[in-house]
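Next up: just one chain, as structure tokens, the form predicted alone.
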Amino acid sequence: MPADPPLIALPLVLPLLTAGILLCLRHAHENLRHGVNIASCAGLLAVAVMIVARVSDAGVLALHSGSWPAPIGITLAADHLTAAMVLITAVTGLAVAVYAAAAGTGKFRGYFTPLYQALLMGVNGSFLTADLFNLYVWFEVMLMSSFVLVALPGGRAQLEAAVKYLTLNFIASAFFLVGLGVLYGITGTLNMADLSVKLVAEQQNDLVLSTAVLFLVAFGIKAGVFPFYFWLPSSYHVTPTPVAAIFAGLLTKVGVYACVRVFTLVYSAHQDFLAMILLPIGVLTMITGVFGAASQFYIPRILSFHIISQIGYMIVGLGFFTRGALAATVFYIVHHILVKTNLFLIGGIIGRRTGTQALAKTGGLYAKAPWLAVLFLIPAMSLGGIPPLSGFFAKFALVREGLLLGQWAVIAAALAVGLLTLYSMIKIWNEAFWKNPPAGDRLPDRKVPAMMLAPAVALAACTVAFGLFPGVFMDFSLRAADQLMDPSSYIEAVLDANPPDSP
């Protein structure tokens, strides 16, 4: 049903022409170069919304380039699940925009936004693509703009973690070709739709097997998932905080998608065998990132361990492979999108305020800075599933689905994460905000610009709607989660590629 089909394409084509056009002027002003930043990632909001609102309507779009048939072609397809991935992009791409604009990119020397546009591209190709090497080409766009953000700022720290980052990124795009290399050899085709069809035929077939546990592997180096998690921690915190933020928010979250697209479609016939692998690699994901979390005194490593530890919350409710668990997925991620990124724009704003991040160097925000406070209580309370924040909806979720499985330890883990995840989150506030300053150390007092708060401010906004109204979220989850247990509109939808003018 491919109506208004080149809606579609416009989350590549946006960012694509602005990277472009940014280009272009990256010797003028700045304040130029941000204001076409953020009217692009405004531009890109428009369209996603329009995109939910189709899909709402429709099912799932589909556009097959250039008229040509899957699976010949080159398709995208949007269902429900895509539709909020790139809606949630495009929420937190322009809430990042907006507050790099205020926080200045100096050390960028005007590349940043044009790379930031292609990662955007990046990201939004690999939500829209139904091609699993097409999935892969999207993988590479979001490497290559990623690694430069890493490195270019230049310092030792920073050149460090960009070759961490590349490394493991190459070795995940390794395992993905040699998967796509075998699947392709077993079926004569990379179309996820086509593969679904096709693989039904091969449940007992071990080599079909083997490539799900490369694609495991790929995916889950770039979702960050134990044993392949240590490259994180060890990237963003060294990242100026606009790309630390859309770094946390989006990246890792491709790989988590990558896995709930991949293993509910191409390998639907083969999830009891994935359901074994991917229930301990969440539980482990969890406890290993979250105690990570518990002994760090720097805000953005507790944050970047607590991506982990997120992590591993999704990769258990696709384990789960029931509509209520797939349903709490999608909602998990959205959520944690949100709040991730809010998180470290506030961890930006207190390194404006104080001058640095280190816990230990911190305290007595909150006499000068009530609003600071609130500010970070409601994505901290909600990270730890603080009731009536989107955090609580979400975890609650998961744990009933849980618990009508009957996966007691899966959800005594989850809930120990929970509790530890709610101490990291107190850490911050009592070092950062609650205890007095250090003796002796004079913190400066530096006044934060209103469009640094402002984007913070819309992310927290945003939490709190998902809290006070999570019945209308949950019900847009639990359609993709049909969507997902179903894939036959999908596989319709992309399929059916014999337009009129189709050669």
Given for the second form:
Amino acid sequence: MPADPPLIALPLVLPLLTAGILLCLRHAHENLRHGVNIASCAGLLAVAVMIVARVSDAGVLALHSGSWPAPIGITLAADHLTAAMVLITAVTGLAVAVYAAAAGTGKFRGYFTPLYQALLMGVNGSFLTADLFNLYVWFEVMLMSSFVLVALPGGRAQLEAAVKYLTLNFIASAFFLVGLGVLYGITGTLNMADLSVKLVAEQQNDLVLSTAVLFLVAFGIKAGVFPFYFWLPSSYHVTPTPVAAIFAGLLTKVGVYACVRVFTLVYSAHQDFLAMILLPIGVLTMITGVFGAASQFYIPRILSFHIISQIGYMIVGLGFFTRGALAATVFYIVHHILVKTNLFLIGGIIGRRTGTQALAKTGGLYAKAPWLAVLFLIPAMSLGGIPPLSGFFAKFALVREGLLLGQWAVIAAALAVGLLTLYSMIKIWNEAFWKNPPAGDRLPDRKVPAMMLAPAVALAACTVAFGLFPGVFMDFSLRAADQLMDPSSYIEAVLDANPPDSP
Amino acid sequence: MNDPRQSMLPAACRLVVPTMAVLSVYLLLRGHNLPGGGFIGGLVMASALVLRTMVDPKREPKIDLITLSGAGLLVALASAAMPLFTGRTFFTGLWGGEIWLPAIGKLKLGTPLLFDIGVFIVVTAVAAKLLLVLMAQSRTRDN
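Hand over the structure of the form predicted in complex with its partner chain; the form predicted alone is what we had up.
The next block holds the full complex; its first chain is the one shown before.
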């Protein structure tokens, strides 16, 4: 058993504590509130690093909260995948917290920081929970804080986006809840490890498959897969940059994580059936997303559509369901969170500098700010899959696995979508950086504070590090994939009937 | 206020509001083993606060309710963290002595009760805040 079980509760406790403090400090000076917010995110990063270190040493960590043994109590668990997700959440959380402090969050009337912490708590909870019903609860925590973050700045467009976002996510919750009800009716448990054991005996039960499809719809709406993606590009682009960046980085990936966790652990016996659905969905998600992006000329909208197309790659990796493909999916998720958050931040910096993020109205930034051009190129080329950046290795691992499996059509689609992604990124490059500014109206040229640039530089450095040392990260991903392919260590850790201090 | 129809509510409130406040605490304390608890108690307390403000808008709660909800979160979190100091897992219930209270009977003291009190504070603050904001908005619209 792990020596320090409270460790994996800290990614939940720390944001909750901070949210409580920040609610009490709502009328304090803005610098103080953002200072507390950043300090808490830095603490979270330290905790996440410790979790990764412990998981690398000791395998799966589990915590039976309240000393109630699983499957009765609420269990938290962390394997390699969870540890990686918590770490990347902390990294992007810190980067966006710094950016938000620099960009200012006056429109939120003091509520930005507590809501931000609540959002991080919801995301971490979704990653750490070992219980399907608690996954639902953490989804709701995320939904509530993210809904308020969308709606709070006011304005017609924000409210419209918030209503779309909320409605679609409520529908997702309804599907999720129905699936939970049926599954509980069949097995009498919602602990994922317990379910994994019990569903082996239910392989012939068609009702189990229908719950899998219900979950697929629920997680699919969250993740923004085809054909449930339409809420995403219509809500992300109206939010202020820090909100859009953290949403774009983390929220859809929680849906992908839920797919990976549930379909590898709970439905490990139903892989053939799921692959039959997941592969076409993944391919269609890639293609529709990238075509959507190609037709857009507003930076946040282009980036929003690219979230969708990239989600497709992750779903395809899950659909292949081999060790290499799952490792590629894990690698892809982490790479994509870094890159996408960064692109939204850089889009915000472009907006700050020139006063607009509409491509038609910008131009000439390369001459004025060559450093910003380089900063944009790193994540943009990584998203497009240019070596030696992180995106190349993510795509390479996935394509290699597809070739080994002989999935020619899927691979052809993946490569074509990669090319079109590059086209979109080059479009932003040409329009915002390369072309002459539109004649007539003079663009404002405002200074960008260094504190706004620092997080973008740090995230770009992470992307480069991923590209320079892919072996380190791929090894970790492969170990995560091992645990996903053979969930026995996870099940053992969660179902351990004798927690160290049973009452 | 001379209209008898308008003096009915204030007169009733003088009796009802304190009763509701007491009832909410009763619900909070009996909640561990019987129907009740922090959530329901908090709702009753919030309705008492709202009723009071409804009768006389000047009697709005003096403290900032959002700050109060943050404090409630911290109380609940403290109860969850306490077992850590005795070397137990997060959220493990720690039980102290028992006291006897009229109407409730035996009351076991422990971290679960503290957690319930935290929930009570959060629910009271949030529910009252929601209703008061909606009331203030409809009042400005009426005027």
